[in-house]
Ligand SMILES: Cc1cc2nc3c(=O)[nH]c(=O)nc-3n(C[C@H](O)[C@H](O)[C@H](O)COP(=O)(O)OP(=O)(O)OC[C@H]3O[C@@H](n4cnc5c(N)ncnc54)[C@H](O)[C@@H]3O)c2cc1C
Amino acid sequence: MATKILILAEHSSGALKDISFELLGEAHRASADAHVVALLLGNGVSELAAELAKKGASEVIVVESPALENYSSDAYRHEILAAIASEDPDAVLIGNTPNGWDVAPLVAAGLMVPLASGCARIAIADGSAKCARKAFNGKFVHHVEIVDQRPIMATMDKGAAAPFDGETDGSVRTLEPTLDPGKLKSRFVETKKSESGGLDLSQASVIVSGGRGVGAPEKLDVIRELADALGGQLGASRAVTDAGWLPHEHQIGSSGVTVSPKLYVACGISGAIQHVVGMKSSGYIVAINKDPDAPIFGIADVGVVGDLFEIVPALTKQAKEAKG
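Coordinates for the sequence above, one chain, the form predicted on its own:
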C-alpha cells in the first residue's frame, strides 16, 4: 500500500511559494511509494492547483473560503485538521516558515501527536519516520525517530530540500470548507513588509560566498562581481557578518540561512561545520581556497587551490564572455 503524505502548499500574491515545491520534492524522496496530496487553502486559488498537480502532487485538494483569503492560524488549523480527518494520511509535512511555525504545533496538539520541527531530511518506512535536523548550532546532526504515531508530523526547513524536478499528472478536487467564520477567535488584519526590502538566499539558484580569506570588506567587490556575472546572489560565512563586512541576511550556516542552490561557489571559506551545514545540499559546489587542507574541499565537486584574487576575476571574465 502506498504511503500517503499530505503537504501544505503555501502561496502569496497569487503565486505558489517555493517551499510548496520543496515539500513536494521531499515527500517523494521520503518514501519510495509516496502518494503525495497537496492541500491548498485560500480564496480564488483554484488556478494554482493545476501547477501543483503538474509539479509533484498525485492529488490536489482545494479548500476555498473568504475566511481563508489571508493566513490566520485559527482558520488554517481548522481546515488542516478537517483535511487530515478526511484523507487519513500517513504523514503531514509543513514548511518551517513563519506560517508553519505558527500552525504546525497547533495541528499537532489537535491530533495529540509529536512534531519533528526544522527538519532537513525525512525518511518514512513501515509506519515510522527518521528525521535529520541541526543541533548544537549546527555542529551535530540530530536524528529523530517517530514510531507508532499516525499521522507522522514534521516541518521542513526552507531551502533544505530540492524542489520536485519531474512532472506529474495529478488530479484536482474540491472540499467544502468546514469552518464557521463567526466562530474564529482570530482574524487577519494586515501584512507589513520591511521598507528596506529583504534578501532571501534560500530561493537563489546561484550563490557566490566570501569568507574570512577575502581579507577586508572592500575586497568583497571581487566576489560580488562574480555573483552578478553568474546572475546569482552574494553570500557570506559567519566570520564575514560578525566582522560587519556584510549584513546578517547574507550569512549562510546554522546561525544564518540554509540554502540549496544549483551552484554554490565558496571563495576564501575554510569549511567550518557551522557553514557547511547550511550549504552542503547545494546541487554543485565549487571551492576556491589557497589552503589545500581546507575542510571545504571535502564536500566540493570542484576544488581550486590558489589565490582567489587571481581565480575569481578570471571566472568573472569568462562568465561575461560566455554571455556575449
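Numbering follows the first chain given and starts at 1. We call the rigid core whatever largest set of C-alpha positions still superposes within 1.5 Å between the two forms. What you see is a predicted model, and the numbers here were worked out from it, not measured in a lab. Compared with the form predicted together with the ligand:
- Relative to the superposed rigid core, the position of the CA of residue 15 differs between the two forms by less than 2 Å.
- Core-superposed comparison between the two forms: the CA of residue 130 stays below a 2 Å shift.
- Relative to the superposed core, residue 215 undergoes a Cα shift of 2 Å or more between the two forms.
Could you output the structure for the form predicted together with the ligand, given that the previous block was the form predicted on its own?
Excluded here are partners and other molecules; the one chain stands alone.
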C-alpha cells in the first residue's frame, strides 16, 4: 500500500510560497511509494489548488472559509486536525516557517504524537521515519528516528529540500470546513509591513553586507551603493543590527537569516561563527577587511586586505562602468 504523506501548502497574497513545492519534493523523495496529498487552507484559493495538482500533489484537498482568509493558529490547527482525521495519512509535513513553528506543535500535541522539527531530510518506511536536522550552527547533523507512530510528524527547513520539478496530474477535492468561527480563541487582526518593506534576503542572488567595521550608520551608504550597483541587497552582521544601524531583517547568521546568494561581499565583518553559518554556502564570497588575520578570510574565495572605504567605492565605480 502506498505511503500517504500530507503536506501543508502555504500561500500569501494569492501566490503559493516556495516551501509548498519544497515539501512536495521532499514528500516524493521520503518514500518510494509516496502518495502526496496537499492540504490547502484559505478563502478563494481554487487557482492555487490547480497549481499544486500540476506541480507535485497527487491529490489536493481544499478547505475554504472566511475564517481561513488569513493565518490564525486556532483555525489552522482545527482544520489540519480535521483533515488528518478524515484522510488518515502516514505522515504530515509542515514548513519550518513562522506559521509552521506556530501550528505544527499544536497539531502534534492535539494528536499526542512526537514532532521532529527543523528537518533537512526525511525518509519514511513501515510507520517509522529517519530525520536529519542541522545542529550547532550546522556543524553537526542530528539524526532523529520516529518509530511506529501514525501520523509521523515533521517540520522541514525552508530552502533545505529541492522543490518538486516534475509534472503531476493530481485531483482536487473540497472538504467542508468544520470550525465554528464564533468559537475560535484567536483571530487574525492585521498584517504590518516591517520597516524594511518585506525584505527577504534568503531569495537574493547578490548580497553586500556591512559589519561593525563600517563604523557608523550614515557610513552604510558606501555599502548600499555597491549593493545597488550590483543589483543586490544590503545585509549586515549582528553588530550592525544590535546597534540599531539597520533593522533585524538585514541580519545574516545564526540568529538572523540564512542566505546562499551567488555572490556575497562581506565588508568590515570579522567572520564570527554565528555570522559565517548564515552565509558560508554562498556561491562566491568576497571579503574586505583591514585585518589580515580576520577569520572571514578562511572562507572567502577572494580576500582583500585593506580599508573598506577605499576598496568598496572603487568596486562600486567599476560595477557602474561595467554596467554602463
